[in-house]
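Starting off, we have a lone chain in the form predicted on its own, written out as structure tokens.
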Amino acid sequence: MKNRLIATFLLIVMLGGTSCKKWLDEKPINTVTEDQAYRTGADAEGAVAAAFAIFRRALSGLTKDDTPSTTRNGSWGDYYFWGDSRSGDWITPNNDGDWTAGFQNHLISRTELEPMTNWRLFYRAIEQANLAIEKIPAITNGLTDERKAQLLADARFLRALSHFYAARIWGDVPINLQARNVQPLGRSRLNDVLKMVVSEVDIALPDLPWMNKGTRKESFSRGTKGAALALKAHALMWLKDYQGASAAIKQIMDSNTFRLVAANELRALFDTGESDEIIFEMYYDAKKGEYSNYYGHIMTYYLTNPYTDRTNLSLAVPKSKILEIFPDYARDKSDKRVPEFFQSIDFSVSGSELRPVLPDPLQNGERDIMFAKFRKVKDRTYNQMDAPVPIFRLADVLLLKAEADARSGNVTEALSNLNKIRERAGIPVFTRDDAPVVIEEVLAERRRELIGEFHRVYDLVRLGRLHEFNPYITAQGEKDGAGFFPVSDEAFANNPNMEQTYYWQFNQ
């Protein structure tokens, strides 16, 4: 590619088939081509970027720019329905079809739903990795070594990212570390995956920053320690190496480079993605081109008049859901995070007015409550939600701590970190030191502070307890894989290697 299109391509985010209409008539930096150019340091950051975007695609979902097959004109915000839709605190008010099927598991027979079985943009991404990780060292023209190794290791975060993302949405997953593949790959064990993430990570580390040049959250949408650190973490969770997550995130915590901010300023962490909290995140900015229109963000589904024109939700958490979530605040009201993640709408108001917001969250019906934790500008309209799309923050990450302390014996630190961001939401620290018993208020508190981030069908998949909060699944049938997305029938297109996940060999 030349130059000026990979500069160019800086400026979009690719999130979804009808974003910035002008951008959709130009070829979309999304494949690998024999010809892209590595010559000079413009070309090196050019393609390191395109990497990033790619990966902010692949979040958003498929649409028929990257796949003819494909049934949508627009992307859905698939990163939520891969992380939150299947976790049993969701409900379509509106009844839609197409969310109901997800949330009861019918992840084949629903076609509308087939795009979210298709990994391909995450391959899209890794490939883009391997070839600047295959490029770059030979380039010498306007890049220092400094620089040239900085980028080096931003494309390895984003190849091990891109494997972590994709191995919790299918479980096994192909492992693809060069940029040209002669021969099609078949699925890698879950751990392997996880394994090679973890070793990814410690070769990247040493040449991350712990911020980059820019504002916050343009510092941190692309590697940096922290957002390295808080990635083996995870990964380590997920083998079950506690000491391991433990001692990464404690790495995290003694740089002093992030802290919990107060209640009062989750907003500008949620709608701006300028917080002192945030580790890793993708952000889109309006200003510089970078939306969708409708499809695409999935504040499209939660929000409705006054901040957007819909008159019904097509997603929300029920009110008696929201009141177990959160049992302070159905007790005496002290929970600070209820009224920052959901809000009343006075619907009495008519809709061609903007609708006031209710002091009152909680105050309307048990399906009408809107979830507010993202928001956007209340001009009414579906056009430039540019908010941020947090991926790792300072919260998540203590909250692993806790459970990996607390997993380890060390229940006096689990009890600590717990408490930071019990304190934080108004709520009464947590007293009892018996480990299990620790481990299970983790897991609660992980549920009320990351609610709609994309966390908590992980964390339960993590654990093989999707089937205690999802009456779609059953004990058996997660064992068998009902909690990982079936692979799409694209990914078995010449490939005999490939195979299909146990579970929906015989489920549809």
Second form
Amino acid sequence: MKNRLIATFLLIVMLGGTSCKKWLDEKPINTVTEDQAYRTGADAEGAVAAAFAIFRRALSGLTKDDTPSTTRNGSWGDYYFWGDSRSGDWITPNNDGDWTAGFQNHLISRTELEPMTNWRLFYRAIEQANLAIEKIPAITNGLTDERKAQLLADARFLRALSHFYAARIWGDVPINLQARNVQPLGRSRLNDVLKMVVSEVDIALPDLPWMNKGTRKESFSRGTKGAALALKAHALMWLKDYQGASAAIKQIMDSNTFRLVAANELRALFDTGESDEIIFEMYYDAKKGEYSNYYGHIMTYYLTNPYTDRTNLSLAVPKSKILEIFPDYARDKSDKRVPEFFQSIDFSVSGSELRPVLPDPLQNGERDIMFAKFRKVKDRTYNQMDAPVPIFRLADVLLLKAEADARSGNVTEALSNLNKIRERAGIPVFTRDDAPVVIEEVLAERRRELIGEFHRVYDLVRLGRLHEFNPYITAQGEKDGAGFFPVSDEAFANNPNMEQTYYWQFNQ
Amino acid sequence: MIKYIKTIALIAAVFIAGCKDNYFADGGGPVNTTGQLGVTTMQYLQDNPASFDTLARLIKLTGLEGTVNQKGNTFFAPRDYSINNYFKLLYPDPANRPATLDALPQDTKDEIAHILKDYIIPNQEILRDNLATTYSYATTGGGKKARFNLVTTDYLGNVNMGAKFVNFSLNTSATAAEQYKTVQIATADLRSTNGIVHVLASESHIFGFN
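Having seen the form predicted on its own, can you show the form predicted together with the partner chain?
Time for the whole complex; same chain goes first.
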């Protein structure tokens, strides 16, 4: 009894004695406040680089670390799910329920897909760029005027790009051009966002260089004149200003900074990103600690053994669809892109050994062809995947120009650019010259050339034709906004000005 | 004293009851009777409509019941999901799909009969225990070359550990150069009264090795 009393007393003394320390009031000496953060040229460089890093994370997708309302642990390579999954070209050979729901445009009811409806990281990149644009002009220490102008233009380009990328996904999105915003922002009309993007690019263009320092990959992972013009052209296509888009791309071509690489150089383009064709890409390099692991890169779901230690396919294009998309290959195996983009793996070999790649890319069955456009992984444990994610490349803008030219009546010019792509792929040149047929062929060529590069759904939504290719979307549904992603619940918190897309008010 | 006797009696009763030879944990019975279906191959397919009712109907439709039920053969049973995907491939537009299997055109029925024969190895019992990690070959009822091998996987990537799976591959090449397409066997070594039945994994396998 006595012992117990003593023990209780000691416990009380111990708890009481320690609880009064004023730990919570102590200020950490290494806190960085906004005033201290923007002092030197190095701070300015870091601030703009950070904005690009946030944008890269925005494309790969939200995780639980980013927002409490997100349920999933890692990002999934969301750029694929926004730009490709609903195109009607894809299946999930292992019948994954989340992927299936994504293909079928059931984007609200599956909690695992909820992060894809959240634009938070795009706006974080925008805010970072806004802050840089506000603070950098006052910096004089260790920053030349020329570099300062360039950094400001770089931040402005990224801000425009983030708005544009979000607008393609959600349609009407808020415009945020202020560093600190206490007003609840409503959504602006899609066309207003795109006009803002074009005018921002026009402001940034004079100060952007054609090439940054470093290798091609380093150079074209940041803002350049080429990237800004490609962005402008894409935005103008949405605004149906075809002559403007064509003129912007003509500037890219006239600069002679880029060239269409040969078919056998495509591997370097998709594996390392060190390619003369890249205009803008997401930067990864395992040597510098810039890579993604199992989560965060879409390659996880495309690839199997021998590239990763996965034994079955999660996402694939079915064989019948490949033959439909590449009719020249179906006819005489002439299209050089098929062996570059697809592979068949010998599935009869045990998953614990290295499975051989079969010589015929389409040897396997309907649901067993691997999408191998991006197939560089560091090792089979999925760690350190550093393949770049292309955002704009020359083939993309050449085909965009072909469409713009055909729509503004310049069919000869359109055919010349379309046929550059076809000649590289080793398929016969296109000779018919009535505009509607050429436009249709350009669209089919974009589907072939850019398959799995996060363009297809945006092309179809821009033209209002997603319902023709995705049986789960109706013509009326698409008019009501089914082609866009719904707005996340999080965006509605404390924001009376937020509105859900019309279609998603009635559809789950 | 009576108390002790009662206690001992109770314990004894528990021990005696506990020694009964019934299995409760592993499904019971000596090992060599597991996988015994006790019915013919065809009857087994009909008894499991959730997996095989379309397959059973196709076999009847093409008049191959006798071939399937032949003594001493091996039948690789594709699940309905694989057959459903085959029809999806055959008729991409659901509106053009025949309403019933009986309404299929005759040349399609012939094609299906042809395909079905490739799932049968006549006069030969393919059993997992007789296969190895190296390839072994047989000829199907459709005259094509079939290839078998074992793979071992424990889901962790350890070599030569874990469960043994059988891979069934079919040479689908029309030319002399062989091109095999592979399907894994989900349930192996079922013994019907007439032969052996293996159930194929249905996820990526499509009827007819498409």
